[in-house]
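There is one chain below, alone, in structure tokens, taken in the form predicted on its own.
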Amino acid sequence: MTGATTPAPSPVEPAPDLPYFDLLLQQLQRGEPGFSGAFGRHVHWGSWEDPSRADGSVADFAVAAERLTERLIEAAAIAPGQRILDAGCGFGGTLARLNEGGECLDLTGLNIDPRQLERAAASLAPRPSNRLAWVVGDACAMPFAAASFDRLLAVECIFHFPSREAFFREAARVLRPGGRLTLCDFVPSPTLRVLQRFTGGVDREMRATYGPVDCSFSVARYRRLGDKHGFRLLIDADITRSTLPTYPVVAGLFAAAGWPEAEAATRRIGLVSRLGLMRYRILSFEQR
């Protein structure tokens, strides 16, 4: 397949209301250099090898976002000849990285928002030895046959899914025996989970910026969910410290776009993360 968006064969649930993506697509269409430099390829946080040397620039952030992608790919143990599914693939940055550096890969990007896939398809073509497809569909009800993929990725998107339970059930179905599910997520500390219980979790500014978000899922719950669906947790990498320079960059972009509520919400998440109450983790599961 050559980069054309393929519609899902079954009805797709409406895309969630994600105000930050609406702004991002608007700014990219205008060619705004800050947003284009930060999020034209990847729509996720960055990972710095030495956070103390982050310079706060968009260019520095773009390098860090690429590094986070590389860390996720390393955790997924992707090899030539595999079929890879990126659920919630955004603008296809992770698949672009795999396409550039991998051989004989069959790559599929799945997203419930056709606008994101249209941008991905317009900017990415497969290398000669690789295959590439874009599919409109729901990660909690995937339009794929059983045992279709060797690797499943969910890059900084699972907190938007209506049900992690449904996603893991689908992951177990579409992965081949011995396949891997690798994701990154914002995982709360026990203290934050107690606070969420009394405060109702995500506040108004957060929802108005990032839409429906569930950041209440602990590693212990992930482990139990994996066990239930036949997955063994192989990797639990806490990379919180390396991601912290992300927050002022993203908050600054929101400020420059004239969206003070989004700036405030992002700075608040950054504070919670610096205090150790919210941890950024890469988790990789192997199907038994």
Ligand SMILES: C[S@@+](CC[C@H](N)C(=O)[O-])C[C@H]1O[C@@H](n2cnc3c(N)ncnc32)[C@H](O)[C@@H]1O
Contents of the next structure:
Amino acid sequence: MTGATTPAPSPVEPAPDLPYFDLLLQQLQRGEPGFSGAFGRHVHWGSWEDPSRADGSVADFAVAAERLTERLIEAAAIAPGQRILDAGCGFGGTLARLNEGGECLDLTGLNIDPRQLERAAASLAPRPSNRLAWVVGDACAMPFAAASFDRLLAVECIFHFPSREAFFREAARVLRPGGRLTLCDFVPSPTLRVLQRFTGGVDREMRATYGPVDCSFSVARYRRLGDKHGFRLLIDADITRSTLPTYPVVAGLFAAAGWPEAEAATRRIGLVSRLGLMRYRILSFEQR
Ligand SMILES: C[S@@+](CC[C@H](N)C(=O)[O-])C[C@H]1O[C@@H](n2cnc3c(N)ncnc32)[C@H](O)[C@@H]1O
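Complement to the form predicted on its own: the form predicted in complex with the ligand:
Now the complete complex, all chains and molecules, led by this one.
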């Protein structure tokens, strides 16, 4: 189905309550220029080649968000002719980028929130040699046959999923042998892992803004989870420093929208990241 949304037969989990997406959808609906510029396409952090040159503007952030997308695509080693699934695809920005830059790609966006897919379907048409579909469903119970995809992307969304275990099990099922799973995630340092045991984590502060979030999964746990489901970790890139200019831009947008709690939560997480306690990593796994 090209450019249309298909309901999943029966998602096991209802769509999570994501307060920041409610705000985004409202602001985008109004055509608010700051939110449209920052989040009209991608809803993820930016990656700056030289963070010291970040100027704090929305336009600069949008370029950095595009650069993060490119880094994910490079890590995923995407090539013409591949079937690509973007799980938790947001407004479809990653698939838009692939559609613009690639030929003969079979692109599928999966999201648990149909409102986001409606926006994606309305804003994106496939180039002639590409195919594009939008599917409503849960990344932990995917409505796809076994070995349906060559590449699976999960761009800055796995922390929302009800279970990384279920997601990896599904990833192993829907990818063909030799396929790749590429994701980016907020990964705690060992010190933060210890602190999280006592405090319940920074997650409590994030929840009121960002909804259910689990940022307690270490790289060692990812490696073990990958092993268990037949994946070999090929790439582990810590790009924390390149993402740091994101926090003041996003906090400023929340402030401008009159949501001081979200501004404060974002600044606090920015501090945790600047202190090196929360790391931003790109991980790419190959199915054995
Ligand atoms: C931070 S956004 C990232 C969006 C997109 N990947 C991007 O980079 O622009 C997180 C996304 O995960 C989606 N999501 C959350 N839980 C999900 C689930 N269980 N299955 C599928 N998508 C989910 C949300 O609806 C949202 O689109």
